[in-house]
Amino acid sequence: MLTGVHVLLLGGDARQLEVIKKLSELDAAITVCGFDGLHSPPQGAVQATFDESLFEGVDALLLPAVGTDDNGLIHTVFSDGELKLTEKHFTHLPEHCVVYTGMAKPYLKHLCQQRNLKLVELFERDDVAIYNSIPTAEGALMMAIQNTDITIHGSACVVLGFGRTGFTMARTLQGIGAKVKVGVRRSEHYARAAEMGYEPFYTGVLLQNASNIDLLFNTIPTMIITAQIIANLPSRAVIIDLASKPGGTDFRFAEKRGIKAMLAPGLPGIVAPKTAGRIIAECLGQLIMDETIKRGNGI
């Protein structure tokens, strides 16, 4: 339980409401801000305004899952208000405060190292990111259906990255019958595909897997969907970009040549909210749990 912890929940959007609920039963105090547009404040939360007084006495700081921009902004999907994180905000943290967010920029991190304070990016974590593959591959999927004019089942797909998301991507086109390409960078990674079925190549070797294909779902976020790939796409090619912001395509060259290229970061969120809410609650249930046992007894 979590009886007497005190948890700040700033901004956010419908995966929040699913935190609040799980740390709700789990008897923590909840304030929040930037949820001032629903007609009721979260159940078992209290909403507050936003001052430098409410960060004092708190034992956990939840944020978005992009906790700030690169200017402190944080994003609030309820509110019409703004929430600007900054030093004098965080000089009224606690030492022992942990702060917890989906992926964190560097002006987070600057504010963090600033007090020493601890920072988890769940995102970071084997066990969110393979959950999260789930919704994400569902959402790609929806993606890929409506973009196209025939039916995922013995389409031609290229996969790049075998990593969280690439495997339930590969595993989720295979299910329906796709015919599937998977992109590596690694040996055992080469070698897991084929056994699993897939056709694997080394991305060194993309423009050679890239010239008879209807769907290329990218997982790796460096750019490698280049101009010269897609200038050896068929004009029918769409892709779909899971990789995080700025994405791993080319997508001034893909408009230029009529190619559909379409950056699809934060899907759980956007196709599954409730369920990729309650991945995030689960976690962090249990991670602010350990940290208060740990505090309990002096570690």
Given for the second form:
There are 2 protein chains.
Amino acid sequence: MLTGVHVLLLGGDARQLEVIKKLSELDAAITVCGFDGLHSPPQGAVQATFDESLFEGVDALLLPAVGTDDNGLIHTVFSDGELKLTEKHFTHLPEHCVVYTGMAKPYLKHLCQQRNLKLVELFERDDVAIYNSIPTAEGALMMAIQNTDITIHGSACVVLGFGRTGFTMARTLQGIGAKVKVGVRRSEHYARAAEMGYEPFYTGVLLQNASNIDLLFNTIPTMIITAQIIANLPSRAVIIDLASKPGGTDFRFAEKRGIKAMLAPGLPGIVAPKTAGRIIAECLGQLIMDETIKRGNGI
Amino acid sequence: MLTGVHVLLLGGDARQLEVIKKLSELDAAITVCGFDGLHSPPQGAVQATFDESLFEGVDALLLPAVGTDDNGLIHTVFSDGELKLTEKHFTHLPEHCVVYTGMAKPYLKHLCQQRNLKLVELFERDDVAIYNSIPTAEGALMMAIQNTDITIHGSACVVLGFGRTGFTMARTLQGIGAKVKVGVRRSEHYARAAEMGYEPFYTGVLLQNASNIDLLFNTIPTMIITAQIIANLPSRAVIIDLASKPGGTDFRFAEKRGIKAMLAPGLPGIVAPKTAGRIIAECLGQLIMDETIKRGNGI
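Next up, can you give the form predicted in complex with another copy of the chain of this protein, since the form predicted alone came first?
Now the complete complex, all chains and molecules, led by this one.
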């Protein structure tokens, strides 16, 4: 339980409502800003006006998926008010306070470093990334169904990368009957892909493996679907790039050649905000509990 | 091959383009009406103006998914012209001519009976229905992803009916990680569903099995999702009804209770027109060939 633990939650979207629900079930004392546009305030939380005094005595500061932008602004979908995080706010935080966010830009990292506060980037965690790969793969599948005039069942798919997202993407496609090739860089990934019934190949020979396919899913965050690769694709092929911005596709050339190519980061919050919220909530609940126990034990 | 076989194809959508392509590959002599709105005429076919004389010497008359409406009108998406089939047109057809359509309304059945012409309803065929169940299930899956805020992976799904579509729907959901219960009426379906790793139940006890679910897919074409069943569903539940019109759901009551319920017939032509067209084309090619051989043998 989190009885007596003070949490300040700033901004965010529907996912944060699941976080509030979970932490409230764990009996944390929750203050929120950026939810004044909701019909009814989130249950179990106190709504407050954004102010320096809110930061006093806070044990855990929770920021949304992208903590702040490059100027310290916090994304809020349930409020028109501006939440801008500054050095001044941070001076009020106790030194044991931990800052949690999905991923942190340099601005937020700098604020934490200045005060020597622990910063946890949830999306960097393997468990969170694996859970998040489920809504990502379902969103990509939805895009594939929408953007082709064939069934995914029986189609020729290539998945680039066999990490946390590539693994799930390949399994999802196989689950509905697609023929799946997986482009890998490591020999252990090659072996695992073969064991799972995919047709593995090394990304070095992507060109030879991209000639007669219907769908190309990329999870590798470097320029891999180059103009040369695109030139070799059949005109019916559709590229769905799941790597973080700017993706791994030469989108300019794809457009020039008339090949449909889409960059689709951030799918979990779009296609399954409730599940995505629960993933964050479960993880956060556990992390804050662990932190509280550590502090109680004087570690 | 279909060399020397005269085919008249009237109206339809993108699926008929696949039919024309296939029959042209088989060397049939194809005349088409209702495609004048296309940028370029379908390759391998002669475009003609709709006229009685076109029906002379025709071996196979091809009509679209829904042959005609109740007044004899043929659905055309690639033309603004009106194609209305009458008794007069049919008098010009040779007596060996076979009429092919997806499904026939009484109007078309009557025309064929009058001239004693063989009528083939493709969607009645088991093979076509099984192949068509693939795009149907993918379309339903797409709707499920779009209309929920959770992932289908891990969700609690019920599929009603374990026939040609229910079987595919259950397998598709299981393939992406849903928990699948299947409501059946026959003991052999109960056994098969159990063998495949679903949780089967008899539709007589649907009420007890519909209390804590996320998604309800229906393939049974009688009123089965009654007001009583809907009253028992959790408010988050989504109903996707795949049975032919008017479906098996009390939509009026669902709306009253605020439960999302959608009737989704005709998904193959919408989500995968190319695949759906190929399914029809493959079947038609074979049937016309069989018919030609029979006639050649004087059967």
